[in-house]
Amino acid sequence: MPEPEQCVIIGSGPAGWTAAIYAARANINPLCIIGVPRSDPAPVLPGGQLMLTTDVENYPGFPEGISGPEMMAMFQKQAERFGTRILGEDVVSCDFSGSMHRLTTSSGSVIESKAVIIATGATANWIGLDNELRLATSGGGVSACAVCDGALPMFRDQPLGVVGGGDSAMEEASYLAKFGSTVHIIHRRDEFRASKAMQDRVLNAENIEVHWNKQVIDVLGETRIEAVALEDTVTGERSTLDLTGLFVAIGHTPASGFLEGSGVELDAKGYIELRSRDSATNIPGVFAAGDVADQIYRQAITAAGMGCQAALDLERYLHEA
């Protein structure tokens, strides 16, 4: 077996690349396992959710904005500049029971490391429609993050749709109401799951309209969304709603399935549990950063900040070990 690594970073979004930059500059010689592309049931690419984002206008340092894929390419280039090594595989299982942490990859290889940073992110839950995913990956006006994309010029003073009925959907609709002409909430039931306060905010907004007992069965438009096809969940009646933007807010799934049986503590939704004001997990030498441990903010800049924190915590751990 090869010599153990000092530091392995699992993931290649803002958290993973930032951790790699800091670890590499500290001469820890990190290995970054970036994953492999897949499309079933929804697109997942090395680089994380930003690979599905056309324009990023809220990350400091880019006054004219930058595309998500371009930003991730720059993060990677900066990490490589300082010596980060890259492995294009998935981690399929982990064994953190010994003094050395053992990671098994999709090729069957076993990598040992003194310390590990988990930065695998979370994937948005999509409806699962072909046209929805096509327009989401091509910048055609379908998104899973209103805070990320809602202020873009293409959505201003336009009719926008939000799919969902929980707190996330209420937050997305409230945010979009500042920019869109009308925000249409499409919910498959006759009541929201969101908290009463969040519901009141939405139901009292002048430019938010709720479509109860409706589900999106298709997204219409060739290069950009033009409308959605709806079906009434009670009567089966079908209709069309004109939209120029659609925001799917039906939750996220943390990419933590490979941690099953590893001993890393997860919450009820599968997010990694962290110690207060720390990036450390319950297992010594195992740290986490980004959306896999953050179900509140889910922004590129907060993920990058967590990646910095994890790398600094890991450096301190190696020094003290």
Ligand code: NAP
The other form holds:
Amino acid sequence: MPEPEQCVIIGSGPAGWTAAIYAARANINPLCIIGVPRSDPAPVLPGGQLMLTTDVENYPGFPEGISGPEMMAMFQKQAERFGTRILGEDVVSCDFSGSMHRLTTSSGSVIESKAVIIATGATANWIGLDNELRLATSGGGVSACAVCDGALPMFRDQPLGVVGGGDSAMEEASYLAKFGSTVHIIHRRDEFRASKAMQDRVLNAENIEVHWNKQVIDVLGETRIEAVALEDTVTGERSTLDLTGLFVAIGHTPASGFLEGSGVELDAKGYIELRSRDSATNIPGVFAAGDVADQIYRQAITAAGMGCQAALDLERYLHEA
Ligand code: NAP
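Output the structure of the form predicted in complex with this ligand; the preceding block shows the form predicted alone.
Shown next: the complete complex, the earlier chain at its head.
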């Protein structure tokens, strides 16, 4: 068995790389386990959700914007510059019962570490249509984040669609109503799941229209979305709706499955529960950062901030242990 690590970071999005930059600069010699690419149904890549984002315009320090993959390459380069070591595997299970934390990876090897930061993120849920995923990954006007993409010039004064009936869909629709000509909420039932206050905001907005009992069954357009094909969930009737942008807001899934049986406290949806005011989980020496522990903000900048906090908390833990 090789020497135990001091700090293993699981995940390679803004939270993971920022934790790595801080831990490496503090001479903790982190090992970052970055994951392996897969696609089910949408691609999941080392680097996380930003690898599927064409333009990032709201991360401070990039006045002209930057592509998500370019930004993640820069984060990685900065982490490597200070000595972060990288392992291109997945963590498949964890044993946090002993004094040394043990992580089993996809190759079957076991890595021991005094402390661990979990920064595996969350993936946006997609409807699962081929054309939806094709246009989402090619900058074709399909997105799972209005706050990230809604202000792009391609969506200004255009008819935009939002799929979903939860708080995220309401929030995205209200946000998009500032840019789009009309925002069409497409919801599969005849009532929203969202809180009353959020519902009222969209139902009272002048340029938001709700399409009840409608399911998107296809996204039309070659290089850019031009329309969606809809099916009425009650009558089965089909129709098309012209749109220049489509925002899918049907929830997220945190990447926490590998924590099953590890004792790390998760909420009902699988998000890691943090102690208030810091990044510690319920297990000593196990910290979490980014979207796997945050279903509210879900931004690159907030994930990076949480990564910084986790590295500082871990450093303090190692000193005190
Ligand atoms: P959510 O509450 O799970 O809502 C998901 C919505 O998507 C539901 O309306 C659901 O329809 C619909 N949906 C799911 N799968 C679908 C599919 N395959 N096709 C079409 N529609 C589908 O998710 P969320 O809105 O992302 O919210 C997640 C959590 O964060 C919630 O607890 C929410 O309160 C919270 N949140 C809070 C705020 C805020 O307070 N500012 C903002 C955002 C989120 P059905 O209703 O028919 O199931």
